[in-house]
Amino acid sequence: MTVSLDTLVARIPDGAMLVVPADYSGVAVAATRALIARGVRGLHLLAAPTSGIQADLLIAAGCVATMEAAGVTLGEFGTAPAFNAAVRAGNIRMLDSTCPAIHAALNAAEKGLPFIPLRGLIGSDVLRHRPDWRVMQNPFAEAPDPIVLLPALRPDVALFHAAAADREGNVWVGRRRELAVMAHAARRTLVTVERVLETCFFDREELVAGVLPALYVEAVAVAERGAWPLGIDEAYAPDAAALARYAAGTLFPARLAA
């Protein structure tokens, strides 16, 4: 279903667990700004597995209650200022995680599992601060062999930006298969795209592996340059000058309000 951008973000309720991709995977920046303008509150923002400008914008605008991520940073442009300030002030609840842990927990939800084991967290400081993660003995080992059990992450909404959808609502994600995992794990998936093409991706065998079927997509909205100032595969590169302006606090009003 193709809808307007405002209609799309109206489907994200206050208090939702919202999963979003890393800066390199197709961030729905235009939708994020529309969500801020709508005044959403109390989000549990889940980064899959990291976030940057998107998380920082939402935190600056007071939209986030809980941030769950392996990291929130502007990368080469420095720290995420609104995120750092909110953590120091205790204005948001921070759930520290790791890239493998987030991917694994989303995989569990994708597969309909209540939890999933992961070994690499043993001995880490992150594990000490996550009482919701359980350490147990490997039931198939005779010698001591502890392993961590992670509860599945089943977000209420997945939100991302893609280069194109087709007339049937299938979305081209290309090599960004983590977007498909997000969509499979979430209860509903909302996507902004650069354009809608009058074709069906499934009519071309060479495209099929890079397509998220419409079965997993609740709604699509067209938002040209909807990832800017970040980039989108096959469309445009990140705008380094604009990202530097954001880091300096001179790009978006929501950032300036932090």
Given for the second form:
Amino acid sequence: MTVSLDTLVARIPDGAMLVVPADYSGVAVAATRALIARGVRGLHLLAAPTSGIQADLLIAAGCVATMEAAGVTLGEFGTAPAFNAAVRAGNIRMLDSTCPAIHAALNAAEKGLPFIPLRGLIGSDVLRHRPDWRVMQNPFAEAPDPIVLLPALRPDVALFHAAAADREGNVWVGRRRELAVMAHAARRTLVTVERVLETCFFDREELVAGVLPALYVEAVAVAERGAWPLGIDEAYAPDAAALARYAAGTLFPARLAA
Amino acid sequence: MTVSLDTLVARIPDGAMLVVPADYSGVAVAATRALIARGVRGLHLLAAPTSGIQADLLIAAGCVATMEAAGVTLGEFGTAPAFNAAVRAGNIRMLDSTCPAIHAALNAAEKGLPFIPLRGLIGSDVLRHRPDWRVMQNPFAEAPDPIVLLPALRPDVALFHAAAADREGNVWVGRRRELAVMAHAARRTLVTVERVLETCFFDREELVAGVLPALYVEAVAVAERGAWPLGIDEAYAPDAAALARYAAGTLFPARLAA
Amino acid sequence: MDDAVLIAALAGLIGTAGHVATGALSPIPMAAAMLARRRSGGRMRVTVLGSRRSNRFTDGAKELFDCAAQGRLDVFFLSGAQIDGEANINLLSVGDYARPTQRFSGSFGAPYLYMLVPRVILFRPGHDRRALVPRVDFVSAPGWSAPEVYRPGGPAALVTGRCVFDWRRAERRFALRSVHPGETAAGVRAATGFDYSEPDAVAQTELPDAALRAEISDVVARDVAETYPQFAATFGGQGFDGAAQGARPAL
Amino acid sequence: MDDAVLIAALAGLIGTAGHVATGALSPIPMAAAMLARRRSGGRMRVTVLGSRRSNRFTDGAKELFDCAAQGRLDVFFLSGAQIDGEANINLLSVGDYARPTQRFSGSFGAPYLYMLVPRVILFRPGHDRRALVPRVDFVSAPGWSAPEVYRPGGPAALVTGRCVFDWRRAERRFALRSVHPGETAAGVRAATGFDYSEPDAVAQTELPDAALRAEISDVVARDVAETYPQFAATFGGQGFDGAAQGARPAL
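Beyond the form predicted alone, can we have the form predicted together with another copy of the chain?
Full assembly next; the chain just shown is listed first.
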């Protein structure tokens, strides 16, 4: 169950739809650098629902064919330079989305639904540029009531970083339940953790609600400070100085990251 | 925030759609007896997704106009006598459902969706007897692909029993996340608890994932052994002897329960 | 009825599945799943609804259904107050739907799981013409579906107190596979209200030997007793600690 | 720009709402919400995305959106790289969509929240003709919708570094409510690329007195610093403990 970082990322094939979490939710940056080192190509990178340095690193290294996100940003450190350049140059296919649409489409995959409706969106150019989304009349309404239908998003692989796994391969995600949704929705889930504990989370009932069961986890790799320069709530804060250097283009040589 | 049991159940109006959990998930039996004592009438009782002694008590006391459930049973203690008699006599309107449909329709209400699709069900007489459900062609499929659409279930009131609330009115539900879905879906949520703690669950991060925030809870009443003769995982097991007596018709005089 | 025969037969039908789940009031299927897991060297995942120890779900009561739709559940067990020759099952009522002569608990998750779980094993100890009927009064879940209906799952077999039937999907009918010790093919035919295929020579369901019986008793005592204490107490005469509960949270 | 003026003006617009939420990178709206909560005697609920202490959500990142759809969120804040006179907002790009001259982060939750939250306060400190335009290049979220479109929410006001506009829903246009200290109605007109209503006599946005400034500084130091340490450090000169984090779980 526990594998090396290189073995872990070898399970992400070229061309995969890869779903990754937002910066606040446990980003597997160390695994991302290993993935770049292995030279992955043609990813459909799905941010759930936004991404930052992770998307930017992958785009800078030429790994991404399609980027799907509600936002790509370095937050207080500014715009994501490689992402912005790639969009302006038309070097990646960009599927602009909105946070609740990505959450809902992953919920649809989690439930095995081919599609799910969502309120809002009508009149937005986000919808206008998504021919894969549809608008239909709510069949339960008498009066006109258009509503958007989203096809389910079923990623090939989910990849994230968490504080700890236990000896069974269960992963503690706490209140970051979006990680559980990602794992339920994806065909395979790969996780890096700060450490593997010799206990079982299910022996402590107060932890159980925050556990992603091993049932959904294909492999775990230990990566200490694996979210750096981002943070992980349980262990360390984001490294503001390093993120500022990244934004300025000086953290990783030529932004190659590996 | 903390009120008496009588004040709590006074908030359940006649004719309300009342959603209650399955026997394994924290049933507010003491509150149910208080509700019967106050003489509630015309309930649309929605079991999420099944019910046992609670539904049977309410039906026996003539409180229920419509029963919606995937199953009503006393489990190993046999059939629910008042429920079965009422169905055979045609004294209640029965909306037979299936567990995933009730879960999905509550998920739809939680998400503010007017409807949600669900796989399965086609060819079942459960579907045939639910004219409020619809079958439509999956608009994302080229080939014929019929799929069921369920209207959202948005209950007026959710009522359940839990081990503890904290001083802010947050309720710990642990892995019984169906209780959180019920509360999100319902307009108002009323909770009985074994006790109210002087702490705040949010001060202990390992508990947070199992917390239903006070945002969704209108009122809490203390009811020690409030699930009896059912159990609550944190505190006491179901009382098998009492349940057997209920099934035999001798636990509560004339099954009036109050 | 010899529960060990049923447990062994069900475990054989489970085979080498990756993930097996059992529903409410299912001590014999649970024992069979635990026996199959032991044979897999612990690699098989078994999810027991109603158990804290043998249940790793953390996303509420919906997770079983989501899990099935994701294709992460290989084997499930269903039953029926009535089962017919097209593998339709009835968990709801007998007689007219609006005014039934008999009402049961309800269809629970059957209308969904029967269609989504690849191998559903029907288990119905009582085997007579009232249970195994030409046509169920109410279809809680259909045994087969038209080709345009999304249906990755369906019946695999039917195990009763008398015999084991295989489900032949292409023929849409059951086929007698074996009769339990003490039963005959003619006896099964007489007790069954629907038609089915029958080989010229009908095998006997394997009778567990002493070693297998001991293993089954051990499985029941170690794995099943937490969830089904009454069943376990009757089954093996093993002591049961009624106070054993899952770990309690320290609030 | 005097942040205290903006904070006081936003707090006034929040009024007596039951539940206010603020999104990413929103220190001034957060301070305003915290000030409004203090004025409510603590009854107002404030949810700060990105905070552990001021965030009681436990159902993952989707909960904000579900909560809004349930009608449990009264006020939210949005911004725009461009905002036009019909209250359309653009968070995405300038120029042609396929080959933009400027690309921003993305539309985040705006296409949804702008339509579902009853009172959305637009907040955009930079106020010039590049930001407040006749027509946005990309509609991240529309300011108004056709009557058949389900839309319980929409814009309530627009606060910039120069002034406060009310949104007049029936007229589908902004109306100048007040100009901040040091600004004039003519100056606002010159800096604004879209047309709007203007009263004959334009009020001045209230300038916080010393007591209110002290209260705002206190709110920033006590409530905002956990989520926005840099903002708080600059704002009040208050010390900040960079190591302060939410409670860590004992795994």
